[in-house]
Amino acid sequence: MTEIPRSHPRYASLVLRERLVEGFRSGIVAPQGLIAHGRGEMFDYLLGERTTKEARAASRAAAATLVRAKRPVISVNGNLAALCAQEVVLLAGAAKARLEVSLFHRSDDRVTKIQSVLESSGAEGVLGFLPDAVLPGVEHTRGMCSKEGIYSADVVLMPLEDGDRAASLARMGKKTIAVDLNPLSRTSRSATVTIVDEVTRAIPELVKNVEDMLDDKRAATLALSRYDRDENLEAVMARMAANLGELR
């Protein structure tokens, strides 16, 4: 990776695009996902690029889905593979979630690459280079799932994930969880649960917020009972709002 000083004032976020450069030539990340990380890093802008408290109260109704799911399963795509593989098997693990690779420019060679990183990182049973189902309404390789992974979940955690497959797993009555910069997206409105939140912030908050609920089932309630996605995706615009006017 490009050296980039510790001083310099956007030394998080040039690291995170390093990665996606490497994972880029590695194979892992499309071209595509350069283009989408960059539109999101405009979003964390406007958030203050820090994790905010709608964001948390969000993660921890997120967590308490994810403890009382029966069929878990982590959707994986380039962009997470590249920018936090190993948190995602923590949290695999933390939640007992099985974790597919789902991508929506799908080869077969970048199917193996990432189920390589995840390997790598200590994930085992990775489901998706073999799809044998189809999400209902996804036209095309995008809708390609596995029948023992996401298309028989009760609950599907999908980081970076498209709207298209966002809507067609909310009306087939799964719980979902995203994590989206973009408020507004069609998945951040589709969700089950919406962490809006930069994800290599979201998923060691979410791990943490798992490992508190697993043997604590109120806390878990009390989370769910605590959150609205809508007026918590209000909240998050209108912070957004507010940070622009304070630029301004």
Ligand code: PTJ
Contents of the next structure:
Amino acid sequence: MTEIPRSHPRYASLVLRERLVEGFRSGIVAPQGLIAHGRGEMFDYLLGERTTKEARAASRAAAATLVRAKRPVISVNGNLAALCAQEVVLLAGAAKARLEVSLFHRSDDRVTKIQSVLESSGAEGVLGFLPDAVLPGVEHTRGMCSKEGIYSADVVLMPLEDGDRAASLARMGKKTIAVDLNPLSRTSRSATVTIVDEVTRAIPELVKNVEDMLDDKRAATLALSRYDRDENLEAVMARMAANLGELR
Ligand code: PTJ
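Just the form predicted alone so far, so send over the form predicted together with the ligand.
All chains and molecules follow, beginning with the one already shown.
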């Protein structure tokens, strides 16, 4: 890994890049994942590279959706595994969710490697290696999933998800939770709850909110009653536009 001095003004951002490059070299991250991260960085820049009040409200609604779920599943791709495998495993534990490796650019080799990254962070029963179902309307291997996991889930958390797959899950009647820095993406606009935040900030915030809501049903009800996806996305875009104005 390239040594990044802590004093560098863009230290946190550069460390994430290094994690992804390392993940790419070890076969976890798809080459396209590096490009996708660059797009995310641009939106994060406009966001101010911090968790906003809109993201916190969406995170509380997402936590409420997870604690109320009967069969929650977290969909794990290469970028997520490279950036924050440990935090994802913690979240699965707190929300009693299954983990399924679900790749846009699927290969058995990458599924195996991502599964073993999750297992070395303490995950058990990771799904995804032997898919036995297909997401309706999603062609080729990117539609493959497991019956026991994503296919029969009632709630799917899908960080950095492609728009076609997100739309298919929504059409199947599932509640979906997106983590996506792009408030304009089809994924952001089709999810039940969309957290517009960088995933390494969003997942720990979600763990904290899930833990807080496990024994507090009123907090979950309140979080859901206060959340409106389209209003939230509008507010995020207004914030980005205002930040851009200030940066000028
Ligand atoms: O590992 P695979 O094969 O499943 O492939 C993963 C990628 C990410 C390549 C695949 O799912 C893909 O092509 O995704 P998209 O359609 O490019 O969407 C990724 C979305 O995530 C984009 O809207 C980005 O802005 C956003 N994004 C990228 N990095 C981050 C992010 N959002 C939050 N945190 C990030 N670090």
